[in-house]
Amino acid sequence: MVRAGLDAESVVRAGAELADEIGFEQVTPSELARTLGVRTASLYSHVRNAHDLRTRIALLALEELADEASAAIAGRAGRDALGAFADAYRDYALRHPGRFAAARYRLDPETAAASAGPRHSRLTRAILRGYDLDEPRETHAVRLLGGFFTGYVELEGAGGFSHSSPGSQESWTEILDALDSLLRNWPAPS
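Write the structure of the given chain, one chain only, in the form predicted on its own.
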């Protein structure tokens, strides 16, 4: 890419692609400049610093992931919605490991509130409507699902399930069935 073709969007997209190749934490303006074949100073008219670059990659990843999850659950309910939602996260993480890591980058409160992050919460709550959970159980379930999706795909992406049977897909399906059962039969507070 030549310098004249650079704009903020192309810099961020190139940064996201680089994150998928080398890991999100390894993305710096100088590494991105080397990849693009430009001087690092050329990037600073589009991003302020490494934190700004990573923040913008995180915002892009959150938006992409929310779009995919939203499309996946459209017209679905119950176990079908849960599975589609979970598969959207897992598929995105496997296709875009650097971006998936970026989606968990700590944003300042104002940036987080304006990002697609709250949309993820609304999407999760939308699939949970089919389970008739009251508060605070619904919030507990949002956290449970987020923790499970993130943990599972991180372990899977790192090869944590490649050394034993049953296969990762079989476990994924079985665990989603167990989560569905839990959500339908959430225990009363003790």
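Alternative state: the form predicted in complex with another copy of the chain, after the form predicted on its own:
Coming up is the bare chain, nothing alongside it.
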């Protein structure tokens, strides 16, 4: 019998691949086993259960996303860094819709804390160093950016901006300009 030669990592990687093709929700042990050409039960040596499989795909996606964002902002600052970071995020989502959905899979608190999630906040903070915001404003700004990137890309992926003009790319650029301007002129607290 010829072995497929799988291990935990290759299984999760194949799961991520599959997610991009058929959607994260549709990634199940049985479906994944089918595409790998093995019996469903065989996956259980590499992954604890369906939830564990999804969790590992989520962790992989968070890591990849942080890596790409990190590379994108290296050597940049201000509006330049903001644009590069935002584009890294959006490009990843468009290129890997299933992985991006995975990145929003609900993790239990301990897993989330040990994930690349916190790295995302740190990267966002790094960008904000180019704008001098004091605390707590910097934290507000991190949350504004994180929320906006997440939500915009989700709505775009759901087709919310198709069939209407202007195109999504134009809105994206203009909104980044607007946010850049806001970060440079954050209003005084009321």
